[in-house]
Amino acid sequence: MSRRRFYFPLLCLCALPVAARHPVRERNAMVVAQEPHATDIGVAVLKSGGNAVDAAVAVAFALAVTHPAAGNLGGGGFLLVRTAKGETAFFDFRERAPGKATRDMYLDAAGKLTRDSLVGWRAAGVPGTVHGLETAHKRFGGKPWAGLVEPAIQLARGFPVSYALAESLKNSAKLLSRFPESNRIFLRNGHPYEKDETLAQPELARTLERIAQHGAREFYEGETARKLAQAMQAGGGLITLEDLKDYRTVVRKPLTGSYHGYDVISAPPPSSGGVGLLQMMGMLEDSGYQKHGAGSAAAIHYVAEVMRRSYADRSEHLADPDFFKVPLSGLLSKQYLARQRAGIQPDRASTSDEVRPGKPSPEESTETTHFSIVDQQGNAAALTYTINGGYGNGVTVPGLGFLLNNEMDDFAAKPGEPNLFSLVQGEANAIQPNKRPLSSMTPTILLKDGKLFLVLGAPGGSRIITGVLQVILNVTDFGMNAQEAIDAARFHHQWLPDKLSLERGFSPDTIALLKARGHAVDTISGVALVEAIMAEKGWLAGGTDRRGHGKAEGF
C-alpha cells in the first residue's frame, strides 16, 4: 500500500470554522476557476464579446501556464456546454492507453504492482486536451481560435508566482527533481521559487505559438507531436507519433436525471461521475433524510450510506462504454435505487463486506482542477481537466515544455487492488490498447423550471463526486447559497477502504453519534475543490472554494 501515499499540490487546506463568506455576485456573466489569472483571462474574453466556450478554451490553456500541477497540455478531461437555448453536449476527451499498452504492464515477475503507473514516461496515456477544447471551438466557439491561445503565450514567457504556486512546487519536489527538465524549469536547479519571482517558460511559450497558428493538428501531427513521440522512445515511454495521429475527442450526450424538482445534466461514461451522482440522489429522493438537517449525524449516516452503495457499483460496472457495456439503465432505474436504499439502516452503518455490487438489469437502449463560465447569453460552460496525480508523471517534455499525465493509473493496473486514489476497480476498468480510463470528473449542470440554475465541478480524485453531492445537497436541499454550500465542511465515504472521512469542522457529539452508529470515522484534509455558479433572481452568484487559491468574478 507504500506506493500509493502520494502528495495532491493545492488540495490540503482544511475545512476549518470561518466566518460566512457571501458569494459574487454580477447580472452579466461569471467566471470561477481555481487560479486568479486564469479567471481574470476568462472575464476578458467574455467581455471582449466572446460566449462560454470561447472563455473555456482561453481558461485552460491560461491553466497550463499558471496552474502546472493540473493545468495541461499533456492530460485530459471533460467539457460540459448548455446553450441559452437549451441545446446540450459533452465533450470527452479523456486520455486514451497507446496502442502498445497491455493489461498486466504495471505488474512485475511476481504479479506485483509496480510504480510505473505513477512516475515516469510509462505511467502517460495520449492526452486529449488540445484536441477537445478545438473540437469544443469549432463547434460552438465565436471568436478566433489564435486570439483564444494568445493570453497563455503571454504568461508563458513570464507572471508571478503566487505563495500557493511557491509551496505547492516546493512540496512537489521529490518528484519533480527525478527528471531533468521539470527540475530546471520548476525547481531551478535546486533554487525554489518565491513568492512574486517571475516564471518563465519558454519552451512552452513556443509549443503555443504553434498550437495558436495550426490548431490540434500541430499537436497530433506537427512538430510537437514528433518531438514527444521522439522523447517518449528515449524515455521508454509508449506513446507513439500513431498514437497522437489517431487520437480523436468523442462528443457524447449528457446523462440527465431529476431531484426535487430540478433537472440534472452532468457527465456520462467513461466517467463514473454522473451516474455516481444520480445514483445517490436516486437513493436520497425519497428517503426524507434532509429532515435531520445539514451537519447532522443523522444525516450525514444516511447520505454515507447512500454513497457506499454507489462506490461498490462503479467498482464492477463502469468503464469506458466504447470497450464495456455498462448497465446504465439498470444502474439508474427507480426499481434498482429503491431496492438499494432499502438496505440502509437509519441507526446502523452498514459495513462494506456486506454491501458489494448490485445486480442492476443489463442495458437496454487526482489532481485535477475545474471551472465553470456561465457568459452574457446565458450560455454555460463546466470544463475538469486533469494529468491525475499532482504534476503527473514528473516529466515535462523535453523542448515542449508541459507536463505529462500518469492518467494510466486510473486503469484497474490490477483488478482488485487499489489505485492513487485507494479505490478498488474491477475487470471492466482493465487496460487496453486505446481504451478511455474511468474517471471521476463530474462536471454537472442543474435546471430549476427549465432554466439554467447551477453549474460546478471539482478536483479531488475519488472524492469528486461526493463534493459536488453535497454541494447540490446545501443548495437543494438546505436552501443555501452557492458559497456557504461550498464553505460547509464535508465528508466522503468510498465503499473501500470501509471508513467515513470527515473534514474538520464538525462537532465531536457529531464525530461520537456517528461513531456510534458503527462507523469507522477518520479526519482528512479536504472533501475536492468545488467551483460552481449559482444563476437566480437576475444575478449571478460565484462561489470558489477556500480550501484552494482560486478566483469568482464577473461583470
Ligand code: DON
Contents of the next structure:
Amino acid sequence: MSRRRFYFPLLCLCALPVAARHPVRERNAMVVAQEPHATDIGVAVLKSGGNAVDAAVAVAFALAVTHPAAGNLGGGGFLLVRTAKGETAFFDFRERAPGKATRDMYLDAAGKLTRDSLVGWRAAGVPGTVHGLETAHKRFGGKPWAGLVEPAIQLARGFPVSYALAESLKNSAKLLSRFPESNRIFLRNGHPYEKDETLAQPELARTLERIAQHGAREFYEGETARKLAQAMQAGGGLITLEDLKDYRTVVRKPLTGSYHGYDVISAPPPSSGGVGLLQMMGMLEDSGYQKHGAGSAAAIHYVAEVMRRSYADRSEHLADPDFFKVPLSGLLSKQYLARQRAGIQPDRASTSDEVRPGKPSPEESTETTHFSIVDQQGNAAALTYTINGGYGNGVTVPGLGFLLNNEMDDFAAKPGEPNLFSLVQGEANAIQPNKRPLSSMTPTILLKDGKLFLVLGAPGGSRIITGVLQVILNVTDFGMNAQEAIDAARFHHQWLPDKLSLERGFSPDTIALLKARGHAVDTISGVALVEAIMAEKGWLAGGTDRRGHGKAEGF
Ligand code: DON
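For comparison with the form predicted on its own, provide the form predicted in complex with this ligand.
Up next: the whole complex, starting with the chain shown before.
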C-alpha cells in the first residue's frame, strides 16, 4: 500500500472541471503532445517538409528536455507507424533487464519485496529510447538526424518553466532530493523553480549534442555509455557497457483486429495494450452494450466486466514474447471471447475471485507520455514512451543530465504481489536477464473504410488500456468528436483490486446503480491522459486531454 501511496501523486493525472472544448481542426497536418514546446517543434518539422516520423523523433527529444517526468533518454517505449500507403511498423524500444538481473533481485532475506525496483540505481532497465528513435528514423525518416535533435539541444540550454512543470517538480521533491544530481538540476538544491524561471540543463545539452553528431552509437558505445556504466557501478546498479552495446530495438508486426467495422492497429506483446484492447472490443462487439447510452450505469457495468476479464488474462498470459509463449490467437479467438462474454451478467457484478485468468487455446504455431502525429501526406505516428513512475527511479546520471527509468517494477518482482500500478502479475512476467517487462502502453491507429481515422495513445500505467478503449468507444459507438471523446469522464477496472474506479463527473444516481449491481466503487483522479487525432470529412481534429497540460496544433 505504502508503495502505491508514495508514487501515485507523481503521475500527474489530476482531473480538472469539465469545460466543453472543441478539437483543434486543420486541413493538412496535426501534432498532439503533452507539452506545448514539444508540439510546436513537431509542427515546425512538418512545416519544413519533414514527415510524421521526423516529427516524432524531434518531439521525443524535445519532451526529454521539457517534460522530464516522462520524456526521456533514459527510458523506453513503443512507436506505431502507418504510412499513407498503408505500410505499418511497430518499433519496440522497451527497456530490457540488465544481463546480471535475477528473478529475486528485489526480495530481501525474508522474501519480502524491497523498494529497489522503484527507487535508485537498481530499478533501471537498459534504456531503449535513443536506439528506437534512430531505428525508426533510418526506416522512415526523411530529414537529417542532427537537425531533428537540434531543437531539443536549444531547449536544454534553457527554457521557461511552465506552471505545470514547476508544480510537478515540487510534487516530486521527495524522490528527486534523494539523489544529489537530481536535487541540483531539478530542485536547484532546495530552491524549487517557479513559473517562467529558466531551467538550463547544460549536461543534457551536451549529451544531446553528441547524439546529434554521432547517432545512437554514441549513447550505447561512446562517451555516454562509458559514463553511464561507470556511474551505474558506483551507484550499485546493474547496467554494464555490454548491456548497452547489446541493446536492440525490435521491429514487430503490429497487432490487428476489427471493431464495429473499424480496423484496429495496435501494440503487440511485450505490450499488453493491443491484446487488452482487442479482447475487450471482442467481448463488447455483438453485446449491444451501447444501446444503454454513453455514461449509463448499464453500459459502465458491462464495460467494467469486460475489463475485469481482460485484466485477469493479462495477469497470467502476457509477457515478453521473446521469453514466453504468449497464446495470442487463443486470447483473441472469437469463440474464446464469446465464452468469456457469456459469464457477464447485465445486472450483477462478478467478483474477481470467480473470474480467474481464462483458459485460451495454446498458440498453434507457435509518468509515461504519448503523442500523436499526422503529416501532410497522411503518414501517422503514435508514440508512447516512459521512465515508468514520474521522474523514473529519481536518479540523474552525473555528467549526462538525464533521468533513469524504474521500469524493472513492471516485471512481477514477486509473482502474485501487486506492483506500482496494483497490477498482480504472474510467472510469465518474472525477471530474467535481457527480458522486456510487460507494458500497458497502447499506441493505436484505427482505419475506417481502409483510410486513416484515429491515432491515439496515453500514459497512465495500467489505466492506459482502459483509457484508450473508452475514447475509441466514445467515438465509434457514441458518435463523439475527438475532444468530447477524451473529455468524457472515464472509469477503470483491472480485475485486482476488485473495485470499479470512477473519475469525478458521474452522477450520484449512476454511482448508486453501479453499487446496487454489486460494484465496490471508488473515486480516482484520472484514467490515463489521451492524446488523439481524428481524420474526418477532410479535416484533422486534434484532441488533447483536459486532465493534462498538452497542446494540439496543426496547419
Ligand atoms: O509500460 C507501462 O505499462 C508503464 N511503465 C507505464 C507507466 C505510466 O504510464 C506512468 N504514467 N503515468
